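Take a look at this one chain, the form predicted on its own, written out in structure tokens.
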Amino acid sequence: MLKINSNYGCILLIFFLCFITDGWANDEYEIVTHSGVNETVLSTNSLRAIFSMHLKSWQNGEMIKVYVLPDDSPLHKKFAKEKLNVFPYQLRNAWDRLVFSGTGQAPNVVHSSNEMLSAVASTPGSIGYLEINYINDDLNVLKIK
């Protein structure tokens, strides 16, 4: 019969249960923005364009400001995977030629969802993602279809 020591059980079950808790603490997001966005739906097409930085109003004519996480966050990676279908690295690479062209701009970088939280809140016009833990009524959530 194999005997395991207790501290190193211990040690074992805290590890696993972190393991298993840091993939759950990102798996429910939503696409938000500022209270005075008026749209409450987008496709994922003009939610791409956004995102890649080729859409840069909302209908009213209001300038979109765009949020995101770090590159190597977790839930930017997950983002942009499941939202956009396509990998971090290549937004960076679309974001990088618009701004070294000349032709326009990276998203502004925050770098914790309490930065995303109080920039999307604060700045009309803005978009981003949260866990749904983070969000409140100072934002507008997005159906996405």
Second form
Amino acid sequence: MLKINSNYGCILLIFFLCFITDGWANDEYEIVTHSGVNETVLSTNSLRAIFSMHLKSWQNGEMIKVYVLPDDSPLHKKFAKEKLNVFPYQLRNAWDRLVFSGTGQAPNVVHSSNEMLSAVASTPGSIGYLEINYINDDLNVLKIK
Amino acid sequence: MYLRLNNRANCYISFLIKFVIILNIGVVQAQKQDDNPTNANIATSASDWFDKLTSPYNLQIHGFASQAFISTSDNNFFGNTNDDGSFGFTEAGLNASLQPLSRLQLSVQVLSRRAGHGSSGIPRLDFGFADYRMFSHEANQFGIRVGRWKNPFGFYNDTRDVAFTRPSIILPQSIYFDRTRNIALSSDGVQLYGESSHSRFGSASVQFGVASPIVGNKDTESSFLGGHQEGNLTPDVSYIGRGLYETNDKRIRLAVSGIWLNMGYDPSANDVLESGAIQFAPIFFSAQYNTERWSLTSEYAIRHSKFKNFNNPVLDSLDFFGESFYFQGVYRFSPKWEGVLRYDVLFTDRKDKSGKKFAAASGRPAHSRFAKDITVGLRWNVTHAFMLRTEYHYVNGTAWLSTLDNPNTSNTRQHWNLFAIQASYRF
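Starting from the form predicted on its own above, please write out the structure of the form predicted in complex with its partner chain.
All chains and molecules follow, beginning with the one already shown.
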């Protein structure tokens, strides 16, 4: 009786593991850039400067074009918290201050991962973030150290 | 549903603006249609064409429009509010920014504001400047701004007329006087700025400007000189600066700002006043603590005012320090709903907080020298672009009331209430 129970337990556990790792796979994302961007590694500090719209050009002088999902998108929230360590409302407040004081510009907002893919793949100098199952060879993946 | 509608409305408005610009450039719309006969949607093709034309220069157009209803139990604020209330508070702005080079940004904003006798609604240039980034390496930036820029002081002055960026319909008046707002808004001059961030210690930014203040305004004149005068205030070289520190998670934000404002007085032919000078030097300390749900903010200001050479014993003896501060808590129930609670205090002269000495000397009410405002408010972000909110103020004192809206100070009431609702749209 005990044995059957533990067998069932194992099966359930394996099933559960499959399920949650599958979930993880879908939740995983990377920072992506246009294929023409030379940078392959970026410091967290520079990443923060880019997404707070303060750093405006790559090292070769090319203009950086920032793409983000809407403030309430789950991936945007995750990205803001995990990579930048801020809440989406803080990013929005900072962007609003730039736009309405004229001291900066707002990032471009795309409304889906498909839109993110096509925008970053086709815009020179662009940077965004994307779930790994959307990433293809048209994009570069940036390592953040 | 809301979001979709809102996106559509956004597209429509941004298209409208683009369309107007296209018409101005004088391009024949039909030509594009011929190029792309399969595209039946003129709107999309014109918009795409515009995007292609402007995208190398990163043109962005943004704007906002807000309308409020304000009702007061006594005294007038932003119009004739103490009878049945008033829809007299309207703000609208349109801005464009262009980044023709990665190091260069051009920005301009036109603002219309209607609020009592002080602001008529006539559009004015709010800012218009060129920003050149002289040095940029990773998270360190240094640059220069030339033109008319927003005065960098406190947490809110740079965007004070954009309802979305304010914690309440009416900003804490002890720090952000709307009575003398025109001089506080923007300046014409040169500004240097620097930003630096460190992976562990956070980021620091500094702005410093040399400018000519914008003084040609009757509200400013009436506040500084106590009523309408024959002559005019004239701008002298003034200085403004702000240093801001933020932790990397923006949990803690600290700022110190200072202004050294110099004005002259140009008397008219038969003026009783002579060509005097006014020095106004406020220093601001700002602190904010942010969590996912809470933002706790406090700002303190001490303001030195000094008058000389007016050949008027009352004016020339003016040399005093004013003091203000507020504590404010914003609580986000959800991304859509937030509440605000604030206590805001102003003393015109910190050596005469009750105003009694002033009352004895001038015969004007003592309560015109202080104001203590308790505010409670609620904000609903209906969509990303549309916001509704309401607030209630209980005020003890009348120090920040406009004398243009309340010409006879002896008719003002010391204890009064203010209720306001506001709708705001942005894109």
